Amino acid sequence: MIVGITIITVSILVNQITKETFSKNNPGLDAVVGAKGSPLQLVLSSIHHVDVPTGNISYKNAQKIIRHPAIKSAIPISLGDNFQNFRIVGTNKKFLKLYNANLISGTTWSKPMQAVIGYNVSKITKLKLNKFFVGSHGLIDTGDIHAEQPYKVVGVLNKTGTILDNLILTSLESVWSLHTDENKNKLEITSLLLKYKNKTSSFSFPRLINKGTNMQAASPSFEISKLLKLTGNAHRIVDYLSVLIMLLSFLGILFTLLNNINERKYDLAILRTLGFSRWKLFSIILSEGMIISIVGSTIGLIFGYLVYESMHYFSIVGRSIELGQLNFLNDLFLIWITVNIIAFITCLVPCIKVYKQNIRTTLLNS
């Protein structure tokens, strides 16, 4: 019972919270333009920051896209470094407006090598205003350290419940100063985050980019829906496994009670002679089975939540997941109620057997 409910709980938490997180992390973006490769990889790395980029694109070519008449807004981002596994993102100040972010303290950057840190970054790394830190090359904290050019924290963001809480933001010039020379023609960025002036551009603009340039345009909503569809199949398999385990637990309760009754039938008959009614014995056996079900299912819920919290705490990807509004509680409660209703029905079989027990025959045979 505990194992089955634990698996169901973890499956529901991961499934629903992942959907909610993907939804919150996309602030209404229509497209992402980046180097050719996997469109899903481009979306995951540029918006949700849980994958590596497909490569870099020329900033000169990106400026042509920014000036395209179909584009309402375009925000460049440049990835490549991290600090304690939190990604350092080179961008402009429009990036903050995407998530309606506000500063708890300090200001935004005004020159290169100044940084604004997300709420979780400040909380976990203990970075504060006017503190210095150095980035490591790569998106995981195992690369070479850029000790020659430290960043200075000039601002700390309020909690948004989005991926922004786990990012370190700086100017594009900061990233370029660490990774490129002063030749403006060779400047590169990772991707562009786009919003269209008109939704009809979602059909024509990606085709223009994908066929007419060495870049690609990916739709965040389309790619994430494909991903959730794939993971949904995996979740169904896990759910089937948990249902099988639950069925085995119900059979376990049934046979345990039946064996228990057979071993105690003389004792139960004696209780009848001492004044216990049929309904009293019925309720005793029912209570035994329901205690197993209720306690087991409750512990399973607790274990499931603890397993999820462990995944959330120890995983780098898990830092991008927020618990949100706890919308999953209704589903968990419904499952808990359903499991215990089925357990109640299961327990009725041995209870009815006890209720119909002939005490005269039982005592004579014993």
Contents of the next structure:
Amino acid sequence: MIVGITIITVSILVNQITKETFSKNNPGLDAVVGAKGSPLQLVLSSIHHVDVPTGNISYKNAQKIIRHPAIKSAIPISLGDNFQNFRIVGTNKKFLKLYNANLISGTTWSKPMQAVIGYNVSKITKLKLNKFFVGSHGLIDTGDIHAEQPYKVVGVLNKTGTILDNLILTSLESVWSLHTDENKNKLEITSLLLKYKNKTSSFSFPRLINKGTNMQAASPSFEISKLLKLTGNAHRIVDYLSVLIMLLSFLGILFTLLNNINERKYDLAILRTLGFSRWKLFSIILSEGMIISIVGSTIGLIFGYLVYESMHYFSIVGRSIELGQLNFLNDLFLIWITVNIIAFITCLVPCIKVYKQNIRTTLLNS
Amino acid sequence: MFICDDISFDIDGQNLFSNINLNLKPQKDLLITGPSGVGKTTLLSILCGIQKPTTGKVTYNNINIYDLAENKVDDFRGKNLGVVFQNFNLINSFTVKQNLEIAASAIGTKNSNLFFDLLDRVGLADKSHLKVSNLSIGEKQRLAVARAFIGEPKWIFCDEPTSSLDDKNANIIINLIKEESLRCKASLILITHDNRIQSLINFSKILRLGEEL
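Having seen the form predicted on its own, can you show the form predicted together with the partner chain?
What follows is the whole complex; the chain from before opens it.
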């Protein structure tokens, strides 16, 4: 029972929190424009900051999109470096507004090589205001560092519960100064995060980009729902497996109790002769079964929560998608109740057997 | 007042006994005797509300126990009757004290001094922590007697309490039963074919099963 509940708890938590996290990480963006390739990869790398980008696009071309009449807002981002596996994102200050981020201390950047760090970055790397750090080339720590141009921490962000907590933000110019020759015509960015003026553009604009340019426009909500559908099938298999394990545990409780009362039928008959009524013995056996069930399902729930918390901890350390903080989920409570109702019904079988016991025959046979 | 009115019992269509009529005043003792196989133990089960008779009534102070709901019969037996079974019917996996505690909890008594006094009187005070399986036959019998008196019942039933004991232990057990019955002001209904007992207790009535009544 403990194993079954643990698996189903982790499955539900991960399933729900993943959905929640994906939705939290996307603050209403309608599209991401980037280099051609997998649209899911583009969305994952530009919004959720997992996976590598599909490539770079010309900043000159990006500016044409920014000025397009269908676009309400466009935020350029440029990836390429990391510090202790936390991604360094070149962008503009609108990026902070996108996530309603506030500074705990310091200010935003005002010149190149100044950086604002997310809450988890500051907590884990121990970087503080006015400290310097050097970026490492690539999106994971390879040791290939840009020692000649260190960043200075000028601001630390409040916790947002989004991917922003795991990012280091700086100006586009900082990234360009490390990676390009600053020839304005050759400047590149990784992608553009877009909001349309009108939702009807979500049909026409991507077509315009996908067919008329060497770039692609991907819809974050569409790509993520495709991904969740795929992972949802895996979750369902895990859920079926845990239901099977729980069914086996109910049978376990049933046979344990039946075996117990079979071994103790003589003692139970003695208790009747001493004055314990049928109902009293019925309730004792029922209590035994329910204690096993309640303790088992509660331990399973706690184990599931601990496994989830470990995953949560390692997801921060591993800089992947942050699973978000747990709020007690109604689904888990519902499962706990359902498991114990089924256990209650299962326990009735041995209880009825005890209730119907003929004490005279039992004592004589013993 | 304990009254048996026209008790009969059939087993597999065969009559084991019939027309059993008894009338026992408070604090009077009854001996039920007879050869093996005549149904003495079955009669005791009927009198204690463990086995329903084929016909007849068993009345304690105007309460016919077979008119009570089944749950109430168990409750009535626990609170009003003490039973010493032939094979003791002790819980072997429990200690001496636990056997008394479980009997006390069946009737809602929680007085630990009572356990100690009882064990002291039956000579098992220093063995209260021992498991029943580690006791001798005589000690088990004394524990079974102690348990029967835990609720200070008004009717005590003993089934062959001395059948497996030597003379010395038989005397101890019978004296113990007599003393505890007097202390509780209880009527003693004793089943035996052991002739030693008849010389030790002054029974006001004797029922000889298997003989013409």
